[in-house]
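Form predicted on its own, single chain, as C-alpha cells, below.
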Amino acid sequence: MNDSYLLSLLVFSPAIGIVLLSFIPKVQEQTLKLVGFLSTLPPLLLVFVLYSYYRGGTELSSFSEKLNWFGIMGAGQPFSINYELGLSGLSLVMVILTAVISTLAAIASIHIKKEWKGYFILFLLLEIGMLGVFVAENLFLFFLFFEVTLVAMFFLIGKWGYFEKEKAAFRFLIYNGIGSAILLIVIMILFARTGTTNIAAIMSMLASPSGTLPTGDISSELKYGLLIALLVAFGIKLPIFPLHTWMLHVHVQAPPSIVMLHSGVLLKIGAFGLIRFGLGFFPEEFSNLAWLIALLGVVNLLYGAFLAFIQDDFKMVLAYSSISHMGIVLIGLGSLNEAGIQGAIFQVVSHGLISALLFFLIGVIYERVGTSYIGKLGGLAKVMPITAGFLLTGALASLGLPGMSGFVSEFMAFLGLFKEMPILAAIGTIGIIMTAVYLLRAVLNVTYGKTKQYENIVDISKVEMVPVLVLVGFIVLIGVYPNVLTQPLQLVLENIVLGIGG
C-alpha cells in the first residue's frame, strides 16, 4: 500500500460504496443494507492501519498530502489553493471516532424502513464529509467537506426522521447555514490577508511580529473579531447556549442511527474547530476570552443539567444531556492549562461514544414499546433486562463513573478549571450532581418504575448487541488505560499550551 495516498484513501474509500449502491435496484433491499454496512468498514480498516502505523514509530506528519489544485488572481497576485491532507494527534482520535461510529451507525441502520438505496449513499456521503473535515489541511478544503455533512445531514433527517422530521431538518439547515456563512467569511478574510489557505502556513503568520504579513497586518480589534466569529460559527454546531434549540428538534426527530453519528461526530466538529482554529489561529485573543469560554461552558453545563431533570421524554433527557456535556468541553478550554484542555478532548471522545450508546440504546427501545416517554415506560428491566442492564451502564459512564471514559474527561476539565478559576469550577461541579440525578432519575424510572403493559416484547438482538458491546468495550476501555489517547495527543497538547505562553 503507497503511505503517500493513504489519507485520500480513508476519507473517499466510503465513495466505492455509494458507486455501487448507485447501480443496485431499489427492490433488493438486503443486497443494499449488506452493500451500505460493508462499505463503512475500508475505512474502519484503515484508520487502525494508520494507528498501527504510529504505534510502530511512524511520524504522523509523513502521511501528508499536498497537490496543486487551481489557482485564481487576486488584487495583482495569483493565489493559489491546494489539496492538502494532513493528520495530527488529534485528527487521529477523531478519524478513529468518525470510522467506528459510521460503522456502528450503519449497524444501528436495521431500523430503517423505507428507501435503502438513497440512505446509505447519503450516509456514506456524510461519513466523507466527517473524515474529511478532520483530516483537511487547509481551510478551503475544510469548509467544502464541512459543507458535505451539512447537506447530507439535511436530507438524513427530512426524510428517515420521525412526525416532526421536515421542521428538524430546516432548523438544522438554517442554523448550521448561518454558522457556515459566518466560517466562510472568516476564511475569505483570512485568505484575502494571508494569500494562502494553508492552515499551518496561516498559523505560521498570524504567530509571527507585526507587518510580516504579505497583504498587511491583522489589527488586535480584527483578531478578536474572527475569533468571536468562530466561536459563534462553532458554537452552533458544539452547540454553545442559547445557540442550541436546532439540536433538541434534530435528536428527537432525526432515525437512532443518524443521531448515533451526530451526537457522536458532527456536534464534535465544534470542538475541533474551536481547538484547531480559535485556539491555533488567536491564541493571545482566546486567552484573553477564557474566562468569557469558562463562563459559558458552566452555563451550559448548568442550563443542560436543571432542563435535562424536567424532561418526560427520555431523548430529551439525552439531548440536553448532550449541552450538559459539551459545557465540560467548554470548561477545559477555557481553563487553558494542559490538564483542561485534555480534558476537553477526552470529553469529545468520551462523549462521542457514550452519546452514541445511549441514543441507540434507546432508540432499540423505541422499537418495540413505540415510545420514548418515560412515563409510558416502566418495568422494562422485567421484560429487557439485558437492554435496562446496557442502559444503566451507559448512565453511569455518562454520569461520571470511575473505571468509565466520562470519569477521566470530567476529572481532568475540572482539574484544570479548578487550577484557574476555582470559584467558577465549584459552582460548575452542581451540574456534575445533576447529571447524577436527571439521569438516575430517568433510567431507573424506565427500567425499575411501575410495570406497564407490554405486548410481543423482546430484548435486544444479537445484531444490535455489536454496536453495544463496541461501544462499551471502548468506554471502558479510555477510562481504564487512558493512555490510548494521550499518547497520540501528547504532541498537540505541547503545541496548544506553548502557543498560549504556557
Second form
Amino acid sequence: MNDSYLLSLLVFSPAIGIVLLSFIPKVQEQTLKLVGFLSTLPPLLLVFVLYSYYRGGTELSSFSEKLNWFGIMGAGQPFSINYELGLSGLSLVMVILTAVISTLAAIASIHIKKEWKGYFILFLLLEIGMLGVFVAENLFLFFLFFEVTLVAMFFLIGKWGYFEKEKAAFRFLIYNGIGSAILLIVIMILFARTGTTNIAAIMSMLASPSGTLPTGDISSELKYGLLIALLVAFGIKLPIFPLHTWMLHVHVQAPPSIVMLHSGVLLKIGAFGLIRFGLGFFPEEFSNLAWLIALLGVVNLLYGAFLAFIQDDFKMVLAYSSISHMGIVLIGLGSLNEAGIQGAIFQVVSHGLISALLFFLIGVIYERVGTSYIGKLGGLAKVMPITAGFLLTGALASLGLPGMSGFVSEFMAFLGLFKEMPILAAIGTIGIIMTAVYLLRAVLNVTYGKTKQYENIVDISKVEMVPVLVLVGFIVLIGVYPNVLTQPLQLVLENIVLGIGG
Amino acid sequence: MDLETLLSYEWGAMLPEFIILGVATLLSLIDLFMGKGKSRKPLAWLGIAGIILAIISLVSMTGTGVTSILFDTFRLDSFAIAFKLILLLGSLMVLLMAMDYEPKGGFGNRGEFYYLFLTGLLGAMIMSSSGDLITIFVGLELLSISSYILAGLRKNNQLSNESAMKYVINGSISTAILLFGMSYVYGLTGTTNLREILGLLGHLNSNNSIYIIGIALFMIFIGISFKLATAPFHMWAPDVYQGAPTPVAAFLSVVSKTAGFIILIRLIITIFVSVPSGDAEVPSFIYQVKDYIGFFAAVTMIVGNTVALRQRNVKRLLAYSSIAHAGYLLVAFATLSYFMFSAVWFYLLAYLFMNIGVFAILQVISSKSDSNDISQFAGLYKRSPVTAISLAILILSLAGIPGTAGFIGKMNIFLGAFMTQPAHYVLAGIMIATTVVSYFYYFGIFTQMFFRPAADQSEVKLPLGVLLVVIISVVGTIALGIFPSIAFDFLTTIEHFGDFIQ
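Switching from the form predicted on its own: structure of the form predicted in complex with its partner chain?
Next comes the full complex, this chain leading.
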C-alpha cells in the first residue's frame, strides 16, 4: 500500500459504503443495516494501521498529501488552493476517536426505526466530514468538510429525531450556520491577506515580522478581531455559554446514535479549531486573552453544573453536563501551560468517550421504557441490572473518579489553572463538586429509587453490549495508562508552548 | 457608406448574432405557414440547434484579440465572448425546459414563444458586444420588448396578463430613466461612442461637469437597477415571476439579469472610470461613489433575503432569492477589485446552472395543479428520490454550501471584498449574515421535500427536455464546485478580460 494516499483513503473510504447503499433496494432492511455498519469498518481499520505505523516509528509528516487543485488566477500562482491532507499528533488522536465512535454509533443505530438507506448514506457522509475536518491541511478543505457535517446533521436530526425534530434541526442549522459564516470570514480575510490557505504557511507568515505579507499587512487590531471571531465561531460549536442553547435541543431531539457522534466528536471540532487556529495562528493575542477564556471556562463549568442539577429529563442532565465539561476544556486552554493544554485535549477525548457511552445507555433505556424523565424512572437496577451498572460506571467516569479518563483530564486542567490563576481555579472546583452531586442524583434516582411499573423489560442485549464494553475499555485504558495519549500529543504540545513563548 | 466599406468589415465577428437572427426569422416563417393544430416541438429543436451552432462559432473566436466593426459600435472582446457564452448557455437550457412546458389552460401560441425568445437573446448578445450608447440601447430594447410579450404569453391566465402589464410599465420607466442619464453623457461629450467618451471624460476639470456626470451616473445606475431587480427597484420582480410562464421566469432571472450586469459593467466601467475625482487621493470618480453602490448592494441583500422568508409561493420565493443574488453580485461590483470581472462572470455562470435547474423542476412539479405553493414539494423524496436529490444539490448551491459552484462564486466575491484597501468588512459581513438568513428558506424547501409526507403519491416523471436541463445543471453545479479550474482556466485563456477598454 502506498503510504502517501493513506489519508485520502481514510477520509473517503466511507464513500464506498455510500455507493453500495445507493444500489440496495429500500426494502432489504437487514442488508442495508449490515452494509451501513460494515462501511464504518474501513476507516477504523485504517486509523489503526496509521497508529501502528506511528508506533512503529514512522514520522507523521510522511503521511502528508498534496495535489494542485485550482487557483483564482490559474493553479500554482498566488491565490491558488491545493488539496492537502496531513496529520499531527492531535489530529491522529481525533481521527481515532472519530473512527471508533462512528463504528459504535453505527451499532447503536439498531434503534433507528425507518428509512435505513437514507440514514446510513447521511451517516457515512457525516463520517467523511468529521474525518476530513481533522486531517485537512488547509483552511478551504477544513471549511468544506466542516459544512458537510452541517448539512448531514441537519437531515439526520430533522428526519430521524424525536417529536420536535424539525425545530431542533433548524436551530442547529442556524446557530452553526452563523458559526461557519464567521469562520468563513476569518478564512477569507486570511486568504486575501496571505494568498494561501495552507495552515502551516499562514502560521509562519503570521509569526514572521510585519510588512512581509504579499497583499497588505494584518494589523494587531485585526488579529484580535480575527481571534475573537474564531472564538465565537468555534464557541458556538463547543458550545460556550451563552451560545449553547441550540445544543440542548439537539441532544434531546436527535436519535441516540447521532447524539453519540454529536457530543462525542462534533462538539470537539470546536475545541480542535480553537487549539489549531486560535492558538496556532494568534499565540500572542491568545495569551493576552487567556484570562477571558479561563473565565468563560469557569462560567461554563458552573452554569452547566448548576442547571444540570435541576433538570428532570436525563437527556437534559447529560446535555448540561456536556456544557459543564466543555468548560474544563476552556479552563485548560486558558491556563496556557503544558499541563493545562494537555488537560484540555485529554478532556476532549475523554468526554467524547464518556458522553458517547452515557447517551448510548440512555438510548437503550429509552428504547425499553419509552421515557427519559427521571421522575418516571426508578429502580431500574432491579429489572436491568447490567445497564444500571454501566450507567453508574459512566457517571463515575464523568465525575472524574481516579482510574478513569475523566480524572486525568480534570486533574491536568485544574493543575494548569491553579498555577496561573489560583482564585479562578478555586471557584472552578465548585463545579467539580456539583458534577458529583447532579450525576449521582440523576443516576441513583434512575437505578435505585422507587421501582416503577415496567412491563416486558429485558436487559441490554449482546449487540448493545459491544459499544458499551469498547467505550468502557477505552475510558479505563486512558485512565490507567494515559501514555497512549500523551505520547502522540507530546510534539504538538511542545510546539504550542513554543508558539506562546512558554 | 458605400458597398466597399460595408464589405470591408469583418462580419465574421457577428456570426453568433447572425445565426440567432437567422434562426429566429426562420422560426417565425415556419410558424406562420405551419398548420394550426400541429405540434411546435420541431421549432424548439431548431432553436436549440441554432443556439448550439452559435455557441460553437463563439467558442471558435476565443483568443483572436479584439475585433471592432461598424465604427466601433460593435466590438468582440474577451468580455463579450465570456458573457455571450453565459447568455447562450442559459437560453439553451431555458429552451429545453420550455419545450415540455404544459401548464393548465394552455400556453398560447408556442411558436411565438420560440422566436420572441430568440430575439430577446439577440438583444442581450448585442448589448454584451456594444461599444456605443446607441447599440446598448437598441440591444436593451430588443431584449425588453421581447420579455414583456413573453411574460404575458399565457393569454387566458389573469396573473400572466398582470405580470406583462406590470413589467411593461416598470420596464419603460426604467428605460426612460436610463436614457435620460445617457443623454447627460452625450450632452457633455457630444459623442455616443464609449471609447471616445472615455477619452473625453478623462479631461473633465470643472466641478460643474463632474456634478452633471454624477447625476448621469445616478440615473444610469437606477435605470439598470430595474433590470437587475435590485432594491428598492425590485418590486416588479415577484409579481412578474409569479405570473409569467415558468420558462420565462427562468429566462428573466438568468439571461435578463446577466444582460443587466453586462450593461452595468460595459457602461459604468468604460464611461466613469476615467472621470477624475477632484481628490488627489482617490484615483477616479467611480471610487468616490462606490460606497453608494455598496449601500444599494446591502439593501438589496437584506430586502431579498428577509422578505423571502415569508413566501410560500415558490416562484415568489425564487424571485426574492434572485433579488438577493443580484445583491451579492453588486457587492462584487461595488468593491471594484481586481477580481471584479471574473467574480461577476463566475457567479453568473454558477447562478445559471443552479437557478435554471430549480425552475425546471418547479415547472414539472407545479404543472399538475398549477399551484406554486411550497407544499407541492412535500414528500418529493418519496415520489422521486433522484429528482429530490438533484433539487437538493441545486438549492445547496444557491445557499452557498461548499462543494458547489455557488460557494466558489461567493468565495470569489469575498476575496475581492477583502483584498481591496481598505477592505469592505461591513459589506462582506452583511453578505454573509444574509446568507445565513437565506438558509431558513432554502432549507425550508428541504423540510418539505424530505421530512413531510406527500399529499399526492404519484411518481414524478421528468420529460426529456427538463431531464436534460436538470442533468446539465447538476453536473455543472458540482463540476464548478469541485473543479472550478474548468472556468478559471477559460478565463486564463482570455487573459482575465485584459482587453476590456483597449
